[in-house]
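So this first bit is one chain, no partners, the form predicted alone, shown in structure tokens.
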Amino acid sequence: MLEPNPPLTDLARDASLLLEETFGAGPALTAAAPGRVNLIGEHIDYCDGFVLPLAIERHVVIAARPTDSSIARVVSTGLDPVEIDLSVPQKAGIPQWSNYLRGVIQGFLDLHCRLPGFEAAIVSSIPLGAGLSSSAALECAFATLLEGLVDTVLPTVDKARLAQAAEHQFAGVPCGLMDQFASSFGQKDQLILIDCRSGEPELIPFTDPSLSVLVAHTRVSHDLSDGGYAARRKDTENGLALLGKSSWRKVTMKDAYAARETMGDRLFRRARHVITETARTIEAVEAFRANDFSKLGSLMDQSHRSLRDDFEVSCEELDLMVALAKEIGFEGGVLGARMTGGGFGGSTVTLCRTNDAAAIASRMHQRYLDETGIVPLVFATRPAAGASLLNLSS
């Protein structure tokens, strides 16, 4: 079953209604930011690699109005309300989800922005724990809202890095820059090739309407702050140190094999993933440009196997969802499939023919339900625009 994506206008209306119901008045401004999926290039954004994400047609939307106080009062459906004093430096606090907001607020305070008090309401169509960067979308939407409240526009790269710093320092997740860059730099009908060493994004056209991206959320949730993500990142740091290199971009498989005994099996496999996944991402971009979808599908398959076997961040449910897509195959409209996001649960991404998307989604949904007893969420997306203030007057 192919789930529809709620239109941005509907999300903005819901956020406005929640604001008015909670605080008695409607919004003066509304901000939105998309989640993301990554077609290829996983767990290498913190290894100076290349990644190829796209912003998706699922969003966090925040409606807000300024007040005469120095307090931010924020509500979101299904979460505990938040009250934050904007006149003092921020520290991590409770509820836990508020730390994404506190980190962004501190980023603006560090820029010597004088923040007014405000009331805000948040709604989201990005499922939590799906590996679709709901946290980055929240950070980028909130940063965009604060831009509007203080009447400034940060350079996009600065806003993305401010949001990334919030995740590091307040949420305790040492993420790379991909998620916040994708949510900030996203454009309609464009993939984003990010050089994670230079921090430079390059837009890769995804204009062919006959292609779509299916996202299949396994409903097996993960929490990247529980240590699995940080442990993998530490492994890559330790492996690089043993290789004696300043950057993974300077490491070849020949180097890795030469140091295999010193690194041990686990760190060698982590190194093999980083080196080969970086190469696969560049090959995938070349395949996109050449419309070589057979090659692209093979690269996505290799990526999933590497994440499963060498980086060990997949799980049975992710493997099953990928296997179901591959079972449908090229003749059924599937071009390639792999897990996406941090792993330990979450979602898969399937590149497919648009005309076959509904049938593919229906088959994957039913087979996954039959084998696991879990009802998945499967939706289609094309590349979406990045974080912005919404113009709701028209």
Second form
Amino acid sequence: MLEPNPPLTDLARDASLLLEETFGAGPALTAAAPGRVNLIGEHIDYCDGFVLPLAIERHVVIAARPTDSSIARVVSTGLDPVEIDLSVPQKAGIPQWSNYLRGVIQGFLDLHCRLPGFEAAIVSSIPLGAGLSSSAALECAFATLLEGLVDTVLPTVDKARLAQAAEHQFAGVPCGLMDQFASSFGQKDQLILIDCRSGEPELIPFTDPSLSVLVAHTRVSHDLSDGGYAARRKDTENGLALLGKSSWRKVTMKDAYAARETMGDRLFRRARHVITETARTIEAVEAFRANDFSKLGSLMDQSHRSLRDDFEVSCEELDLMVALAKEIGFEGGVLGARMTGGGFGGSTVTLCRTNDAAAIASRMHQRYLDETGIVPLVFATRPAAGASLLNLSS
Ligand code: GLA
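Okay, that's the form predicted alone, but what's the structure of the form predicted together with alpha-D-galactopyranose?
Then the entire complex follows, led off by the chain already shown.
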């Protein structure tokens, strides 16, 4: 019940076939970008915090070929086809999903790139609404494709920011920088520690083959554009204003206690999450580097409780999935578990022993199904490489 990850070459073949079936000719270039899962540091990327994601072995792949027109024609399995005029400034439009593409196109137009017309076909192995950044992967894969089409390579940080701006301005989600950074900067066998104040990513080796990351999607959908995410972000902005500080990095728990009455209970709890989660992420990196998994596991526990009780972005199904991993425990190979991503549904992340991963996945799958009647999706991943053009001849 450990769902396999479709190999990148299979996704590339499927995208190529879809392109050929739809438009009558195969690709000239193929771009891919991974989703991400976050080990710790949740809902603090927009609060100058630290986050610790990894790119996952689940991807968006786009096969494309340029045409002589100024129109982009894009198809994807199960979604309405998209047609975009590349010669005019972009506006949000329909279908809804085309806005990720429109936002990235506008980013390139802002850089004064002349985009040729093209036909493209998109396939993905990242479940939608799972909190695994399928939208960031789409933006980053598409930005990488456009780089290829105009024969330029943007600095990685600029590409990630361009993708983040697309999400803000065209998809209406005021996200932080974690997802697009993880999808762009990901590297095989590396976690990415991002200092969200400076925007500096640092790679942390994750090379020990005896460690695995399990992702368990509750199949309860998560839609960040429906308001909960923006409301949390607003709470942190209002909290910071009441604290009279210019950055969350400058706020201590002592400051928060001193302002508790002015802030009121809700904003105080939001503040407590931001301050403690930032500290936990730094401690988690130290614990990880020192192979101190009981410490790391306890930090992941605390992170989950803080997201559940103080930040209020968990839900019953996420709490259950985390409890099921915890029930297996250290002896069964589970080192730590928590909800991951934006929350309100979506997935959990479990750090575990590779030898036990299959048994842990089966048990979580079965117990979750018994308790909820919902079939979850559980897969293992190692840190994967970030967005790139695929060289399919080698
Ligand atoms: C979503 C956002 C990210 C981040 C996470 C929560 O994935 O896109 O920027 O805020 O939620 O950590």
